[in-house]
Amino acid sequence: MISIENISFSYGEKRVLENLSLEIGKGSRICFFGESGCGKTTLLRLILGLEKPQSGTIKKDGALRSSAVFQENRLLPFKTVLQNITLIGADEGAALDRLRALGIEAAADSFPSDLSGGMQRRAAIARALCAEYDYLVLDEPFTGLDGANASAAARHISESLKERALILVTHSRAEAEMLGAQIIDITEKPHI
């Protein structure tokens, strides 16, 4: 499904990738692990053609729709949850849905700036759960969330995967593990 073939990337002399090649296939559930700074979200921007490897390739069959939940919740401040997540085409009902999975179903009508920033990241996982995917990328998915609301989020996102690739970030192998992801040390260079 996605190919990555000795890529490396710098930032000036700082290099944070190098000669990386792994092969994400459809289910797989990967869990990038390895130091602050040692190129996780770096990796993940590359995956999802927000950067460009400065050497290597990255080869997707067809035409492959990502999701995301970044590391910032990102959420457009002059719009309701609600509005958040059906601006990217979501009905309105499977909003609910997700919003009520998630335990926030009472703050579809509120602005970000009135939530809790546990209640903000529940808000992008669910219109990350609302678009149309075929692989869901995980930036620290579950910061600001306590233990029973992040093992909640947890499984509502592995019962909403179905046969779809999860690719993980986390510092977390509690967190990894809650998703059932295969864990891969960046900084050991793997080959799966």
The other form holds:
Amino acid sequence: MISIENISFSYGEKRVLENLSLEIGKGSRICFFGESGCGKTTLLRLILGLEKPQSGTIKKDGALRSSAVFQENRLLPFKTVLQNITLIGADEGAALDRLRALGIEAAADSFPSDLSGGMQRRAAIARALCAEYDYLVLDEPFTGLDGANASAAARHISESLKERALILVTHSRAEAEMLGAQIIDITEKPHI
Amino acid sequence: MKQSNIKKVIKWTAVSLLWLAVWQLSAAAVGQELLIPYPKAVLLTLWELARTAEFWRAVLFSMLRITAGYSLGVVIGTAGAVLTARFAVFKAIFSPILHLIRAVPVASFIILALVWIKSAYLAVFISFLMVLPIIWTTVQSGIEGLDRKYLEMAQVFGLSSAKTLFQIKIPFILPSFIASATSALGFAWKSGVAAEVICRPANSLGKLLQDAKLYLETPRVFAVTATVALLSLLLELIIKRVTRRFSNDKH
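Switching conditions: you have the form predicted alone, so give me the form predicted together with its partner chain.
Then the entire complex follows, led off by the chain already shown.
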């Protein structure tokens, strides 16, 4: 579904990705692992098309639709939680169902700034799951969530994925396991 | 009426009465109507003026001229800002012009423009010129200051360009646009009436003001000035009321 071939990326003098290759198949669940600054988030940005590789190629089968939970929540501050979700094309009923499943239905009409960090995170997860997507990108998705809420959210994400691909970045092996993702250490080579 | 509104009205009335008392006492202390007329004399003059067709014609045409210049400034300033924020070459071309307009005294523009433009339209041009750089620079920095993270979010979720513009870009820029559009209105009135005072077109508040000054009718100068201030405030209130429904305070 997504083929990454020999991509490299540097920030000035600092090379964060070097000749990285890997295949992400339909329905696969993978987790990029590695120490801070090794290029995990950069790799996600490359896959999402927010950056262009300085060398190598990323090929996608057709026009794949993406969805994401970014490292920051990126909820629009002037829209309510519900409006943030319906903005991406989800219908209101589906959005409320997601919020209910994540335990924040009561926050639907609140603005993000009126919510705790954990509630904002769950709102960002709800938005990502309400999108129509072929692959879901999660960058440290459970930041700010306590153990019970993180497990519940992981379960809900896992059930929602069905046959769609998951690309995860996390520092926690437990989180990767909760989502059933195969861990790939991007500092090791080769990755095929 | 809500209690907070009642408090506001009481506070506003108390402050107004305080300054009215200061005015009254100053007029009494100076004792010459030519220098400082009494509030009552100004009110009576205003009442007399309001009963003449000449006054209302002046109000109407001054308002038309200044509103036209202001509207042109807002529209062209916004369009220019979009252009300069998008293309570096346009920014390089127009930045010096905008700096120049800001730096040159309004009186210099009025005198220069008198040579080029009919006196009836001078206030339109001067109001436009004063509003243009305010709107242009504010909207431009609003666009440039847009947080790319939200635009990336829109890209990832496949939002259309129109949706990104109307649901993300414009709401982010709107509060600073409204603030600059409101303050620009005050500048439009000040500069527009200044242009009318210098070029004295028929049917204008500026001409009324200049005539009153020539004939040393100080109460009339005060009355016309008060009219200009009230009209500026009134239009400012209208702008705030109209834009409030588009604005939001959750930024």
